[in-house]
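So this first bit is one chain, no partners, the form predicted on its own, shown in structure tokens.
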Amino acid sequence: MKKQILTLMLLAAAVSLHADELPLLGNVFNRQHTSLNGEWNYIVDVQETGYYGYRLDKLRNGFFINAKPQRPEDLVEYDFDKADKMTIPSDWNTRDERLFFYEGTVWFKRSFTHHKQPGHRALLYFGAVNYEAVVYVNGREVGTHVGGFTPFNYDVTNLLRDGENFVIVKVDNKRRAENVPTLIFDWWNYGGITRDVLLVDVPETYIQNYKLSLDRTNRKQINFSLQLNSKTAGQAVTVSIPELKIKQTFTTDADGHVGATLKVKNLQLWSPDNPKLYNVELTLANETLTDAIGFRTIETRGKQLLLNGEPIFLRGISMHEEKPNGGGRANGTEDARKLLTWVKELGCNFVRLAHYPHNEHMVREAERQGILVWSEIPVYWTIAWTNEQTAANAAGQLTAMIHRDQNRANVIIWSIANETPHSQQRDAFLSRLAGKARELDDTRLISMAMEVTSASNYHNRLQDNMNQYVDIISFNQYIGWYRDVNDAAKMTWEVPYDKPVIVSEFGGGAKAGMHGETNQRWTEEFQENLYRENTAMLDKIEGLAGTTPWILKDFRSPRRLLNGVQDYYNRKGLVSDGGEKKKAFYVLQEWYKSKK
């Protein structure tokens, strides 16, 4: 008997072995990596019988377990060999119908062969998954991940076996009131696996993550830092600009990281007319990687907004995560080139990355096209303020975020929430976020989107206790659309703070294709009227600097019920779902030649 209990110890100790996650790996795509996308078989588990159904004795009813019958009488209830296929990154609620308004737990596995190499450790990486992954290789447990936007990455050298192996994920994308976002968004709620899964091949000691940034007060001087894997002093590494002819070695400290200066003539600044780009070179030891790095300044100057010293006017449009004919989780090259021909024919060069950030691909494709970003983290409306959990999680994803695209040169602002109501409780939570912000990047400028939340007959004033913890004012408003009909040429703002100002929204819905008068809803004219009338009342806002309308494409909302207009979408986009260009799409357009 006690030898049975013994085993059975051993057995849940196995099961229950895992690796911390680790600081996320920076510039993942230029490593050696092997590309687990393509087919992963999925059991959508709605009682979470794999996770929580089975018992002690019957570890291999567990689904991470991957258990075959080995004998007749074996008593095993799943089988993902014979389980549907799903093709990662992707989402489950466009890919398999049943599970269009599907919020659980959905199984998915994919096997895979891998070769150890001495001396090298792989690293199991994941773009995003949304919202909570349990990952587990070879049947045993590698980690948990909350947070459906941000990357995340796990050390599995010692689960991996040479030859066959495979990983399994739980995703469960349940909402809760503690998660961020909270219960309530307007967004569809995709569960998956959306983001790219890469496993990456490491020396024992290797580059973590680095930033190469253009000093704020000298374009003379490039400020680098670099941090290893490890707390390994001594080592050498060598940074290389050669069109810079830059080509220097440092040596890590006793925590292994590196802060150096480099000294630089004849740099040609990243801006949306020219978005120049340097191939940079890291090599340590055994290690070199590569990346196309940008340099440019931005600041503020009382109201004005400043890209390398000269003032900007932000040319913008809000966008959703969503692929640009059919819907569904963007989550590729292709897909962002597609959306920013868009961006691009409105005559945009700035993109509100909302509400949560997006994939790397979109990041990078957009900074190659010069396009200048406002990436956004989901504190989204009401959160659980006081829960010391979710501001952890909300923390996380920031540093995430800010790691991940700490290099691109078109990365301008870090947004820190959107659509908050005021209360002190939120003021602390924000303000904690905001300095996290600047304690982990003080090149970029902080914002968030607020609530006009004093209007007196048609004067609209700003106030927001934010605006002390902001480089940017930035504020939502729908006049024409949930307020104030026909009544913007009537409006006055005022904005008592001697800072820039965006109007992070504004807008109203229609369908393309449905014509009428223009004060007839759903209408394109109704929603070219407003635009009409909102670039018109925005012109007389002291200190505008730029402007992000909601929202370039109709994206799917369960918000959205209005059936034969709505149905499930917000129609707020100046483009349809299919494509379709609507009228006020034009009119922005027409704006926006003004703005240059």
Given for the second form:
Amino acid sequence: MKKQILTLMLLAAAVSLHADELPLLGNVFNRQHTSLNGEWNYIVDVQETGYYGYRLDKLRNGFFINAKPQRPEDLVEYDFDKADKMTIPSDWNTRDERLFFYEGTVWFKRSFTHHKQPGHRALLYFGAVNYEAVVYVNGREVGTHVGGFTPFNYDVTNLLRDGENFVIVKVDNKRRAENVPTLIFDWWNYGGITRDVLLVDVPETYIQNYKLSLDRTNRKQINFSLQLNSKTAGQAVTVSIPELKIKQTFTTDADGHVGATLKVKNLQLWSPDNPKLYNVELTLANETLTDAIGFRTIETRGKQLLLNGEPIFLRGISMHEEKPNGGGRANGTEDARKLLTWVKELGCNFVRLAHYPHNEHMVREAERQGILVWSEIPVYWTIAWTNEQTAANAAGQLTAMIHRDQNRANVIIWSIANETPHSQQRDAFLSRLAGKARELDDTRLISMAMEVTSASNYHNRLQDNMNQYVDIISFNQYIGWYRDVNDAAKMTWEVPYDKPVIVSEFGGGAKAGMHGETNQRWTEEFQENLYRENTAMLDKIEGLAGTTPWILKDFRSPRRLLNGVQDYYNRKGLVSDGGEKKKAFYVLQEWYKSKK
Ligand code: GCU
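What I would like now is the form predicted in complex with ligand GCU, since the data block earlier showed the form predicted on its own; can you produce it?
So here's everything in the complex, that chain up top.
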């Protein structure tokens, strides 16, 4: 009995030795790191035997300790090393056909070698895990993270051994009413370790994050802030931007923080026509961090949207984060390049990365290509507005989205919601989020995709209490698709707010290769005519600053069930899941030529 009690005490101590989830590490890919991408073993655990089994029977161990039989009579009912392998990052739905519809728990395990060095710390960084991740290193619980589209990291230095180590992640993508997003959403619930996993090597005192942005009212001033990982005063931090002949050294305050301004001249402003990025180097005693940063201003003046002080029309398109060829979650620069090729062909200067933050490679590739970005958290449809945990979850995802991309010149809009039904609780929830976004970043614009609530025959009026909390009034409308009006061009719109307007969604479905009359649903001609009618209608909306039609490419959705036409795909794409451009693609392309 004594032995069992001792085992239990050791296990309890081990499990309680959490590493805490740290504030997000900025600019992670440019830091010293070991990639843990590649082959991971995985075990599908429908009843979470490897988790709750341990919690129910204290003497049996959870899968997370990766137990092996020590004696012939030992009973261990799992073995990662004999389990199937999956290439990470990926979603399990498209990697294992048994898991196409699966919503539940899958355990992942990766072994790796690590060499401990005095004065170095090891941070375990996940680009995203959908939806809930419980992370273990060498059998010890590191932490739990919820939210499927934003990065998170832990300091695991004290859990690592010199030599062989292993990380195990329990991933659970079950939908829950209190989650963000909630139980229903019109995209595939791709589960898994869907973005990069890195072991980042940092010194004891390191640069946690930083921000450089052009002052909105003084273009000869760059505002600079930097935060160390600890409240260490007196640390010398040097910022150099060689091409601008800037090299200045500052000293951290008692909070380990620097807040300063840099005088600048002869700056080339970042813009879609000239996506100029400057090499920036940040140096601390034991760390040098480089980044490529663009400088621009974005603001509104009445109904005008101004980039670098000049009115701009956002020729956009909405996108989900799916590979170009229908192969599941997109990730990496190659996927981004292929998707952005279509965006460029359309003549776009803007993308709405819906309905959740896309991976960092997409944002950086869009920045290099001069494509502006609307970035959004998945506060989508019928969220649990009165649940405090839900509110904290949404705020956490918003914070991570902003902290990850706050140095990306092309990101101009933070969106806090999509199509949320009007209520006092919803307004309270969203106004807090809008306030949080402004507190985190007062250099970008706030918006959300609202819904048109009142329409009578051919007149539409947008009315939303949230208008006072956003900088841009955006709304989705489906005239010609959900509202069965064939002559949208006659429609008039009233948006009674002195702010720029974005139509953040319009469109209709078509199955590529299906042809017929313009009133025949699902034909390319139907979609083509809908785009003709809608673009004519948009030309009449006063203060229209841009649009992001729904959507670039057909995407998987469990809500699209029409056999032979949808087959679990939402067919509103201008490009099919097989990469074929539909006739409406060319209508939008032509209209955008008139918007240059
Ligand atoms: C909604 C929603 C999208 C959805 C689209 C559709 O507006 O924002 O996520 O896919 O309409 O119905 O196709």
